[in-house]
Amino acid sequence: MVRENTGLPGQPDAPESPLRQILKFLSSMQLGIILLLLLAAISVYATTKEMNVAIGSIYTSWWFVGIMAFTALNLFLCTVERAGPIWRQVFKPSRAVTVEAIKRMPSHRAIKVSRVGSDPLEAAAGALAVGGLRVSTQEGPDGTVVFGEAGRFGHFGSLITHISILLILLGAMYGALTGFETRGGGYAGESFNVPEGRFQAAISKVTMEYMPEGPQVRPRVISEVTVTRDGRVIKQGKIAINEPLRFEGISIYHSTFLWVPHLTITNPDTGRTEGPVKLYDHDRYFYRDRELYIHTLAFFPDFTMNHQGMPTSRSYATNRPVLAYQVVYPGGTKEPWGLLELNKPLTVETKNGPLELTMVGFENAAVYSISRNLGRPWLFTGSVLLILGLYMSFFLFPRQVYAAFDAKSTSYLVGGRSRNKLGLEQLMDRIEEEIRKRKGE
Amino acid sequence: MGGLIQVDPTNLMIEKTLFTLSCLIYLLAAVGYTVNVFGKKEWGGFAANTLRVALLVHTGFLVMRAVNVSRVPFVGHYEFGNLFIWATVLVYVWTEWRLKDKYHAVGAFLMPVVVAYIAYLTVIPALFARITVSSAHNPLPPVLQSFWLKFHVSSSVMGYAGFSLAFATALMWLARTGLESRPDLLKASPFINKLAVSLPRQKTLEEYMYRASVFGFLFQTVMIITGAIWADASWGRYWGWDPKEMWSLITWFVFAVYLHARFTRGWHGKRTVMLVMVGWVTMMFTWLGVAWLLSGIHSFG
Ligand code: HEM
């Protein structure tokens, strides 16, 4: 990167030693530019993958994730090369510059004006102020110079932008280092253990509420969930689709929800019932006196057959509750599959002997993913200095003019710097045409 | 095709009135600054106001639509396309405002990128069957239903009107660096000599492209940001490398890239224009290319 001017007497140029030429290298916004230019193709070419497939071999891969440790790298080093003289700038930028020095700046023009008064400064003292600048006037080596500056904070937005990004970055790294992610879930009643969190969750209430559409739209399941760590109850609360539980960096969240329906089964030859036993989609519950398993494969809310035949449901209200069921034999054979409507009582003919079964109820579950993230203040803070710092960065335009004169060519000398190179254009057109005007040219 | 909400008839009819309202008049606006471009100074002003008559049609359009979701009007295709052609005429317009009539040729450059937006919710689905733009009445799924959503949309149309602008400044340079390689051209022609004289330098259009990109850029960052609080909110996750994901990132890093470039002074000019149409294509690949070339969870938006 091109180091802006200081404008002071310059030091003769040593030839650097190679640690800082490399250091110099790790730091610099072209090293920057081609990690970004890297991280970006290469994403172009993960999309083209499929999403998992994408995830498991390129995004968590070690030389990706060495590329973003990499970028880090340059991101932390450039703030800490910059973090000097970008403080210095700010708070003690060089005012008392050479005439020589006005001439290599940036910006820079000769204004020739044809009657010099007895105070050539104060014009342009106030034209840099009608430019927005703040004045100050210094003694330079070549006498006095005019200097006025204006959006100085805004040299911090780069380094504000690069340290968001840096905490992003080690937030995402922290997190992913430190965290867990899981499933769990139940019904009313129903409680399940979290080991890598070392808590226990129990459901206490799991409720469906119908949006205002109607029933044909996914309806909202809301639950209640107690959750302990050896028997203390450490945090109690609603769960509900975007409403997650938190709590020491975990997050509970609701990410869909099951149809449980409540079996009773009778053997008619007994009369002996067993139940109710509540089931979920694609359970097997072993009925010992019949040597089977009664296997659910499907629960509708409000049933009806679509045009192949096939069992579907209208709408998520329970408007004509059935489950689909199939009798499995231990060595796998299977019976045709039957449906099974609410407290009908069926009896179903089976290989080893008849049975009866009743649906006498159902109830919905939720189901969680849990998931522990250690990095997210870091992301927080990093994402709110991240859109401060680049407000800053391109709002704030800082700038600096000096201005001298030189009265042999009776001439005002004026220099600028910024890095919005239209902007400084534009103030200079002013600064100039005021100049011009206090001088009655 | 109809959607699960039922909306009163004249309710409907209002709605689609307004929409083919807008479009025309858009269509108008833009025949307007060409006009102008070619020349015909008095036409810059008629532009100027017919695009503020479209837009505020526009604005009714999408009340209206409003009204007949229950809703904000931010998901699926239609409602997002419409969303982002409004932003990126408000920001136009806005711009138009401050810079008055010296701008006007940006507009000429503009409207065509508008004009080829709404093309893709009107006429390229029915010419092309493999792309369906629907425009039913539908309700919110209940993961869309969050605080962030707003914040999420509205800043991605921003993003992405920010960028269209910055791509039609680009567009300029490009056609008026190509006039002025072409003397013979120029001399042949009184009509293209007079679309040459129109164009704004190749500085200023430069700085015209840096601004909206910057606009853009800062938006787009917002929209990445709500985007994975939202994520995190919703899905447990504030990043899930999804291809919609990805590709704003993309489209980010690009235009990361361009403001890196300008800042050290070597760049501008030719390469800075291309970066800037590179980062339109990788903007409208996350909007169009992925719901229709790749597949992900964002596929409602
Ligand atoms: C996205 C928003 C970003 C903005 C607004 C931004 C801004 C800047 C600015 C203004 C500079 C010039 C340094 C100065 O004069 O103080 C710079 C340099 C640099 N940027 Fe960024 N940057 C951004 C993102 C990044 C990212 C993501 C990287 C990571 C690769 C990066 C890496 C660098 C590096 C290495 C330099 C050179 C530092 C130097 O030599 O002074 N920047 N950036």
Given for the second form:
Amino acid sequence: MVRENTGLPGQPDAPESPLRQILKFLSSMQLGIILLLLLAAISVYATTKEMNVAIGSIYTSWWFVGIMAFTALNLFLCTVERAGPIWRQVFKPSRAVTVEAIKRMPSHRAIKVSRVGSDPLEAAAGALAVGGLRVSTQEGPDGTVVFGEAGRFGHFGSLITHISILLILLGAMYGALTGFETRGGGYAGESFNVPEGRFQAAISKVTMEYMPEGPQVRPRVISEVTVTRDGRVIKQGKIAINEPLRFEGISIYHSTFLWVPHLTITNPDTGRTEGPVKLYDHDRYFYRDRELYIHTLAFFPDFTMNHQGMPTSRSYATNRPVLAYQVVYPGGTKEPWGLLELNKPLTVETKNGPLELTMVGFENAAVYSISRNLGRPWLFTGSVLLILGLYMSFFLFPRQVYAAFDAKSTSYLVGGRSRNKLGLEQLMDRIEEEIRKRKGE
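Can I have the other form now, the form predicted alone, not the form predicted together with its partner chain?
Coming up is the bare chain, nothing alongside it.
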């Protein structure tokens, strides 16, 4: 790569400095395309992984963030390099051109007329105005030139698209470096810690609202949560589906809900009772009197048996609550699973002696997805700008048309340029028709 020598004639061209060569490479469109394709390929690969694995090992990894940073640098340099020429093209277009320049334009034609008149360019200016162009006249090297333009802000489409992608990349990097995603939850009276956000959340209430369609439709669960840090309340409110609790760039979303049965366990030999204990599905409680675990399998609010003889629930209504459980010994040996109905004590025979199980109640627990993405405003702004930039690039077509009059051949020379070649040809046809109409041709 060489640049034009400004010294004496005959001197060899001076090579570009290493810094200039590096900047030219970093701002090249070819490099940008390669980096964007690489990011797209990695993102496609990440979709084949489990979400938490993809976030932890790919999207927040140093090498992925590094590729995004390199891509952002390329877009920034490319944007800076293109900003000046685009600005001049929009606000300071070249209005004075030669006749030869008009003839070399992508679309041009000579319109011969028989009548000239005192001001031949008046007809050209009127024709361009009828074509929807903003018209001005300028003295050029070969005489007066009529200049018309429309849709000039469409030139900013590519620039805004570059800026939007740059904002999206910066937002993604900022979110990856400062964000997190985790889970938590519980029933009323429980709390959970979020070390990544340095806060605790206490659940004070969990309620269920059935849908108007009936209990067969998944109900709406609402919970009340108080968020504290170092004993100071920083946020308090309700959480439900599509109604997260937001603070400090952190969002606590309702993910799902669980049933939590209350069990009492009694040793018939001694009469000693433990509980009630609250157990989630697939939870275990170690009962020392018999050296075994009570393993909860599933809770069925409206119990029934399907045609295959397996327990299921007819609806979300608590018409017949039943708990499926299993006795498990420390070595891993298991007893057959059984069913426990509400307030109906059941004596279970185990190899360590009998025990009595009673489900004395149940309640709901809420499960939350907790995330922070401080880059979300950048992502939102970048997405809006991306839509705007694509619209300006594909629907706002800048058009520039020049017209001059050749007195020797009594012809109008009209030429123009635009990204929309078909639209430009239609515009040129309209201008020619209007010129001939005004000249009575």
